[in-house]
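The data below hold one chain only, encoded as structure tokens and taken in the form predicted alone.
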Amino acid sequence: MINKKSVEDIDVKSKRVLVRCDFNVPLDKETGEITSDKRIVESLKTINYLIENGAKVILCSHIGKTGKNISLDKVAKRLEELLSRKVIFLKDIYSSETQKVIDNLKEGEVVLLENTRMTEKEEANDMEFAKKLASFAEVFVNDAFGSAHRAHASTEGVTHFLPSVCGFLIEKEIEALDKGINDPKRPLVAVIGGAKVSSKISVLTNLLDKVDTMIIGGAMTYTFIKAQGGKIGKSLCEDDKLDVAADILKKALDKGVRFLLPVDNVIAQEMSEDAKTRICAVDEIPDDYMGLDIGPKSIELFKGEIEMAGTVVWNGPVGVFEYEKFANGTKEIALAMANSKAVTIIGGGDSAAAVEKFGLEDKMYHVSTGGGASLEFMEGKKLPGIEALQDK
């Protein structure tokens, strides 16, 4: 069990508190406006707690990739609306004006620093840059779970210079993922989808020691099917990972894990909304077709396992859900989880996007805000942004 100090374990009154948030929100390519403020909303519990307890709040975050130089000005504006109070936006952390504003902050006031990825020093975990960020505050609160798997200046670097604890969002993420994977209500069912076996080798291997049933979906299915001698047409397949797939199948057998692959699928000659589709057995795909979603028999098979589960952990869609024509399998899995009595945990990334698309977020026990971070947690890896925080 991960047991880190949270913001409730320290005295924040009258103190300058640096908070690493995850404001990496999606922006409209044409207008630059925020298209989803979910990540901002998720940060409000920690920010409001600090305001109510008399802290002087200094927020920081990245947005976009290094070199893109995207400003957080729209985030500052949206934060003001959500908090119903002024948010002072500071564009240059090295300016004397910024230092003056921070030195004169009053209890309950909020400032937001400019995008930490405006400089390459952020991702390089440059200690001088980290020290500069830390110099503004007396305490550091990390509440950016989506960046917790990265040792960057604003996530890990600042912890070398300040007492460091987690915010409510990271606390919630740790509790949900840790309980779901390491202390689950059984049977524990994992639904693992996505395109490539190579990107999920570690999570599959780690979960084989923990789950009762493993359900596989998405394009990675075809690497497993080909490893068993099936015909997969022109479906996506990692030929250099056939031995790995065969090894995972053997490990599941040796450990007594129920390992379920689709039995039928939706196939087409091309990936498009106009494509003509057919249903066929998963190991009998014609040469000029590709598998793009799970079929009706697979849906019923997988739903049956989910209905009997005590806990379901899901990472990765089971079809190309971005196209309506190939979204049904992913939608049915999401609905089965939403309607089940199990503890349902969605591991961020595309799975979270799918659940949001189908309007089922509120029906899940926990939807993670961090795709990469939740995946690495499922792999059993230590997350540097969390490891660096003080233990209770």
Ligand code: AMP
The other form holds:
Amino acid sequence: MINKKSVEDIDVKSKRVLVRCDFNVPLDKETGEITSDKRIVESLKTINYLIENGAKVILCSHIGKTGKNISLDKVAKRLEELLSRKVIFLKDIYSSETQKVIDNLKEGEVVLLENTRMTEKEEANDMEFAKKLASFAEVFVNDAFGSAHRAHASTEGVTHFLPSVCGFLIEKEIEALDKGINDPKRPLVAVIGGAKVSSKISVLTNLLDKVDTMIIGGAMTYTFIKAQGGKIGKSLCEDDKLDVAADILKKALDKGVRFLLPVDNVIAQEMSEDAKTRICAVDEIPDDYMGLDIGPKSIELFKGEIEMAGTVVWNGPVGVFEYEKFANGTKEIALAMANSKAVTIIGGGDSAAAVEKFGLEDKMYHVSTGGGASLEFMEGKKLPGIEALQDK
Ligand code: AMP
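Now show me the form predicted together with adenosine monophosphate (AMP), since the one above was the form predicted alone.
To see the whole picture, the full complex is given below, headed by that same chain.
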């Protein structure tokens, strides 16, 4: 349960409300068009609530990296379509014109400020910048779950200057993730994939205290297999993390967690769409081959676990799913989750992108909008953008 005040716990009528959204949507590299509007759609509930309750709505968000100077103009347009109402896009938060528009806002009107990462002050959590953003409003609503693990000016900084509460998306995300990890229907199965053990040590360690079964996939597999003395060819491996992998295996054993590594895998000599592939045991990979996806026996093994689960939490693809040739394992995991009766929770980032790519989003209990944020939540960390909000 989230113990923070939400937008429903405060009076917003006639108030200027600053809302931090997560409009960090993916854009087509060539056309600059939005390729998935999921994050905008997920923010509508809070925005509509504020409009309906007579707030003057001032939206802000980052998009892309600092220095890239990507505009939110496409987001403003898409938001206008989704809300079926005018969204006034304000390009320069320091201009007198912007101040005038905000001073004259009427109830139910919506403005969107330009990308907060147009300045380095955002990520630096610069208090002068935070104060400027806060000066536009009387109340702050944080609904940017995808940025909640960062203490930036528009997520944490502004809370020093305004009464601050969470929006419906943050509420939904925390409730789903908390239920999945801390109060799960058992057995609780975690599927952890991705590239590196090093980036998943904390999540693996934290989840070992909570799960009944831990399923490992992706390139991470090979560090574990090598640590057990297997032959992994030229698969991705972190040689400096063999001890860590061995330690995690031992902890799993001590705690009585079923720790399942793939038993077979799809191997190739190169990572390309027209590479020739073979299936082999995961610990018998020839020297000039690398493992790029889980094999059919592993798929069956993992599907069986998912079918019997009460809750499944998934973070990280189990193969190089960006290539059609190595996407099958990830697709089968997604399908098994979609078809299971378990409470299914997808951490954001690559796993969410995979579920979206396979068109299975609607079949999941919860698909998080925040990759880094959901990972940090699963690591058991506090998220500063949420910690800074008022307690209930
Ligand atoms: P992460 O950000 O750690 O979750 O890693 C995700 C990345 O891991 C994706 O880009 C996948 O393509 C990659 N990945 C998954 N399995 C493998 C593998 N067997 N070999 C190399 N990369 C992989």
